[in-house]
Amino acid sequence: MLIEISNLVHQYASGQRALNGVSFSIEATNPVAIIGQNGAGKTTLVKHLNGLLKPTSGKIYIDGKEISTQETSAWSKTVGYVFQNPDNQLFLDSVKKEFEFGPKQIGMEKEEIATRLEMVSQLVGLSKKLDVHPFDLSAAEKKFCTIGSVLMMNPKIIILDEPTCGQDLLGAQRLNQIVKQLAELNILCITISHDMRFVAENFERILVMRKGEVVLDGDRQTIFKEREQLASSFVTPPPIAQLGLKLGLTQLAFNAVDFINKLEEETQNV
C-alpha cells in the first residue's frame, strides 16, 4: 500500500483555506495518526483519500493511481470512510442489514458476506447484536456498528475519525484491538484522534497538523518530545509520556508496564 501526497490545497467555497500545500506519503500498512487541535485541517486531508473533497490543487495518488481518475464511489472499495457521528452513517433497521449493504452493493459473493459477517461481527462485538435496530444500540455500539459496515467492505485502508468519541474503558480495548487486528491483516488504519493515550498506544507514526499544515510528522518517541511544537499546536503529551519527560527519561513509555522498566533500566545505568 502506497500513499503518496503532494502539495495538496483545499479552499472551500466560503473561501476558508484549510489545506496549504501538504505533501507526506504512506507506505506498507502499519497504522497512522494524524493528531492537532479542532480547525487544523485533519478532517479535511482525509477526506480527499476517497474523493468525499476534491482538490483545489495538488494530487493524491494511492499505489500509483490518482484519486481523480476514479468516482468517490469505486473508491469506497479500497478506502473505507467512518465518520465521527455514527447517525450520519446508520440508516437501515437492522446491524445485520447494515453490514450488508455495502457489499451487496458492490457485489460481494453470498459467500464472503456470509464469512464476512462472522468475522467482522466478532471482531467489532455486536455478534449478538446482528438483529438489534442500530438506533437501540448504546453510543460506543453504534461506533463499532459504523466501523463494522465499512469493515465489511475489505477495504485496502480504513479511516477513522475521532473512534474514542463516547468509548467506555470495554469500548477502548476493543479499538486497541480492532487496530492491532487491521495491521494483521494488512488493512491500513489512519485516524484522527484527540484522545493522546490512544493514540500514544497504537500508532507508531504520527502526523501533526496546524492550521492546514503537516507540522510534525515521525514516530511516537520523536512526536511526544517536541513540546514547543506540540504546545503551538494545541496538543498535550499523554500523561505517562509527561511524566517520563519530566524524570528526564530518553525513551519515553506508554503504558505502565513499559514505564517501570524504562525507569528501571535507565535509573541502573546512572
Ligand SMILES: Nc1ncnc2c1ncn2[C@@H]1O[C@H](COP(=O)(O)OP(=O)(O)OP(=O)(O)O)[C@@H](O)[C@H]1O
Contents of the next structure:
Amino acid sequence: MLIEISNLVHQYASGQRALNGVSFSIEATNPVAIIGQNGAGKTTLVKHLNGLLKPTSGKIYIDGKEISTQETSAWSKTVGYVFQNPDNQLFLDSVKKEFEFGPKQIGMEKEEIATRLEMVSQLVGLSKKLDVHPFDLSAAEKKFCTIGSVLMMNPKIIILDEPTCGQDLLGAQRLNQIVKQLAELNILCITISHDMRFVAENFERILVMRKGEVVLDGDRQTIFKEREQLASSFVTPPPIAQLGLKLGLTQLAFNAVDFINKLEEETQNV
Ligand SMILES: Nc1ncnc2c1ncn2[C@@H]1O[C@H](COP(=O)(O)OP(=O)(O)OP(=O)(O)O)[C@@H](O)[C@H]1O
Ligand SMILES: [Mg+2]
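The structure above corresponds to the form predicted on its own; please give the structure of the form predicted in complex with the ligand next.
Full assembly next; the chain just shown is listed first.
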C-alpha cells in the first residue's frame, strides 16, 4: 500500500481555502492518526482519498494510480470512508440491509456477503442487532453500523472520521479492538480523532494539522513531546503522557502497564 499526496490544495466554492499545500506519504498498513483543531482541514483532506472531493491543485496517488483517473465509485471499493456523522450515511431500515447494500451494488458473491456479514457484525458488536432499524440504535451503535457497512466492502484502506464521538468505555474498547484487527488484516486504517487517549494508545504515526497544513508528522513518542507546536494546534497530550513528561521520562508510555514498566526502568538507575 502506498499513498502519495503532493502539494494538495482545496478551496471550497465559498472561497474558503481548507487545504494549503499538503504533502505526505503513507507506506504499508500501519494505522495512522490525523489530529488538530476544529476546522484544520482534516475531513477535507481525507475526503480526497476516495474522490469525494477533487483537488483544486496537487496530486494524490494510491499504489501509483492518480485518483482523478478513476470514478469515485471505483475508488469506493478500495477506500472506505466512515462519515463523521452517521446520519449522513445510514438510509436503510435494518442493520443487515445497511451491511449488504454496498456489497450487492458491486456484485459481490452471495456466499462472500454472508461470510463477511458474520465476520463484520461480530467485529463491530452488532451480530444480535441485524434486524434493528439503524435509527433505533444508540449513537455509539450507529457509528459501529457505519463502520460495519464500510468494512463489508472489503476495502484496502478505511478512514474513520471521529469514531470515538458518543462512545462509552465499552465502545472505546471495541474501537481499540477494531483498529488492531484491521492491522492484522493488512487494511490501512486512517483515523481522525480529537480523543488523544485513543490516538496515543492505538496509533504509532500521527499527523498534526493546523490551518490547512500538516505541521507535524512523526511517531507518537516524538509528537507528544512537541508541547509548543501541539499547544498552537490546540492539542493536549493524553494525561498519561503529560505525567511522563512531568516526571522527565525519556520514553513516554501510553497505557498504564507500559507506564509502570517505563517508570521502573528509568528510575532503576537513579
Ligand atoms: N462544504 C464546505 N464549504 C465551505 N467551507 C467548508 C466546507 N466544509 C468545510 N469547510 C471549511 O473548511 C475548513 C476545514 O474544514 P474541515 O471540515 O475539513 O475541518 P476539520 O479539521 O475536519 O474540523 P473538525 O475537527 O471540526 O471536524 C473549515 O474552515 C470549514 O469551515
Ligand atoms: Mg472534521
